[in-house]
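In the form predicted alone, a lone chain appears below as structure tokens.
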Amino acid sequence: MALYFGDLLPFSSLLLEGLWTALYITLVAMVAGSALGVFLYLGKVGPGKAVSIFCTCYIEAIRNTPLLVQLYLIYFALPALGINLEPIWAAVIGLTLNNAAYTAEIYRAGFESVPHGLREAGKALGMKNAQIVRYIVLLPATRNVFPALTNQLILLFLASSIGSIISLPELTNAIMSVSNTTYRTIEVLAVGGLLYLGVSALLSLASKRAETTLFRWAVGARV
């Protein structure tokens, strides 16, 4: 069978709209999930035993169950409780809650990677705990977690494709719709794969550029 991509041109706007939807839910879930991940990390390592147990159980439960099951529970189980969500909000909530558990562990690894001797040096200089975190721990810890957060962002973008299961009109849903209409399965899957690959590469490149610029500025500002 000869490959022909011309049949896909009338559906280019549909594919781009699906790509925008995928990017939108990815960015929202990344920002919200990262913020929630901070609180989960602080709760896990904090002095409150009950809060620590809750945060630990939440993180382990999310990280050891499939995202698809979590999304099904949000979209199909919540209506039984009288909570009905649109597909886009179900996807955003599902990705946010899932992302929060992973980013909490990324933060934990990043802050624990800072040598304990640096904290002791800060205490020896008479610094308070807040000053130690701000001036000694925060910059190296953030530098350590930045690549992992970039990987998490890309994985989250790729995971947004699971929203097609609940009829969210994102990129994968658009790809399958075009395939069913044109019967150009190989062509549309190739184009969709290239879109995912291209956006992932751009996110990685932008992250590396941002990492270099931000940390160069941060070091200069502290000096």
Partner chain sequence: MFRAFDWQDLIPLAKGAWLTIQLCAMSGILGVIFGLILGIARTSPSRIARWISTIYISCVRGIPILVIIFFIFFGIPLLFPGLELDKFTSAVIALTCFAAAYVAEIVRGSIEAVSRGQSEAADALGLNYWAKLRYVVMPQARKIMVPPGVGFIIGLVKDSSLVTVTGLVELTHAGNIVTNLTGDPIMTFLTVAAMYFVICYSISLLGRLYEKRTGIQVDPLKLPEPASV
Given for the second form:
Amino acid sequence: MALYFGDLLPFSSLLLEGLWTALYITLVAMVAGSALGVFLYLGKVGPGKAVSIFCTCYIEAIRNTPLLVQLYLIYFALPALGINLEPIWAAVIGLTLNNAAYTAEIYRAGFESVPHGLREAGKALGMKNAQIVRYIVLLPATRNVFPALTNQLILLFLASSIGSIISLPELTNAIMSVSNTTYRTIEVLAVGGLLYLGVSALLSLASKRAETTLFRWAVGARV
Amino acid sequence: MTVIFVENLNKKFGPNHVLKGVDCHIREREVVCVIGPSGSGKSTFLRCMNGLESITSGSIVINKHRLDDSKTNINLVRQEAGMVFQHFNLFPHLKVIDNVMLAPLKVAKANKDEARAKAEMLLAKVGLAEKMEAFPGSLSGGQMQRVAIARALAMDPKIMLFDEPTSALDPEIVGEVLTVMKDLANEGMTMVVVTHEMGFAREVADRVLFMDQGLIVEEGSPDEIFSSPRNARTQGFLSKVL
Amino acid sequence: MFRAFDWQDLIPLAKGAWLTIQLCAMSGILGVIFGLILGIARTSPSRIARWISTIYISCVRGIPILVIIFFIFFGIPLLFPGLELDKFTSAVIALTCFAAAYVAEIVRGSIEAVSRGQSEAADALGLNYWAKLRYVVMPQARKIMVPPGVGFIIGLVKDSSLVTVTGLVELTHAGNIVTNLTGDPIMTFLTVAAMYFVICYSISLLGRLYEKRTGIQVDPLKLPEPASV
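May I ask for the structure of the form predicted in complex with its partner chain now, the form predicted alone having been displayed?
Full complex below, order starting with the chain above.
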């Protein structure tokens, strides 16, 4: 069979709109989810026993079930309770709730990986616990979680394709509808795949750049 | 005047009995070196003195603060007893000068200009005036340890605790740290130094404590300990390290 | 028109779960085999081997698995007319393609985590590349691979839910069918979620048990990132 990409040209704006939707829900879910993740993390390690158990259960429940099933529950099950959601909101809510659990675990690992000696040095200088967290632990911990968070952003972008299954018109959905109209399945999958690949590569490049500019102090540091 | 009283100090880590009744009095301006084999409890002993390890039983009084009293504000004690760690524990995200200024600003609530002037003075004293704006990651081990000493001195401690300050350093740069410590001793700082540097102990210490298996087995002037140790364990240890 | 969700509906769901397990076992084993080859190639002294594996790994990690599934399911019959693949085989191929790239990253990360000193010591003893890999590097890397490997298997189970788009009746698709029968998506998908949870959580418990028994302890941030959300 011969490949022919010309048939796709009329649909380029459809594909780009799909890409834009994918990026949009990714960014919203990343910002909202990583903020929610802070509360989940604090709840989990905080003093309240009931809150801690709830947060742990939430994190484990999300991390041990597929995102698709979570989206189904939001998109199909909420209407049964009388709450109707547009696909885009179902996707945003689903990705946010999902992302929060993963970022909470990233924060935990990040804080745990700050060397114990730094806290001790703070204590030996007479600093209070809150001061130790604020002035000594926070920045090294942020630096430690940064690569994991940007990786999570890319994973989230790729996961946004799952929105197509609940008929959200993002990139994968656009790919499949172009394929159904033009029958140029291989071609449109290749183009779509390249779009995904290009954006993930850009995101990864940008985060590496951001890491070196944001954390210049970490060059050569044993954190 | 005695500034450190340690009486019948016991420390257990679970089933591990690490300190088995340590008694020790240290006077103002005295330099005490603690030597002994690894696992003898000497680091734990030092860490108990500023509350980094809790006490299982016994009592410690530092500058009239009782460490075994839960009403004692441990952070006040820590301001009066500076500590230098084996692995430096510099804050990697802060420049050298900010490492030194952090505690004066946040704990002692010092004025920023004063804190800076003092930090500059201390860094000059340890020979690192030109590294003020560098991040710790770019320093050598010896330089990091000298910054750590300046950082501890910035709180105007009355006592300095050193936990094997040269053990993580290359042999050729041990000297630069020991020189700074010697100067400090000559200025009259009260110092407790856990160390493997027998030369330093012999030259600088007023008194040497030999610890083994959680007890102070023998103590005396450097001459007594190094030239004519009485205890068989001290003799055995010294014959291996000297 | 609908009947209520009842215990009978557990039977198709359990069948779906069993198919999910088979699917993951097959593609997991194949993924580990190809992933080992790719991962070793990724760190090999041969430049061509490094290039090929790097390109493959970056491509698969930069494209959603859903797109890969579509590509295998719709693209292969177009590229190779006459090649008839059943749904299960297509799904196994798609998940294997995906799994191999992630396993390769875990293998690479673990090989690199074995200290350079170990590798140099082996070189100094005059071991050749394969002997070094076989007797010095891999035995140590194998331990480091366990924690991220467990995360990878759990990710595979979760990602296998996406082959539902091909019509293969695995657990999630079984959930769709039961929902159409009962009109009760809440009970159905809560049950489906619970079944996934049991599968995934058992895997992570087994992993933890293994780590405890072998005394493996690794810094979570120093390792290749989790395979999926």
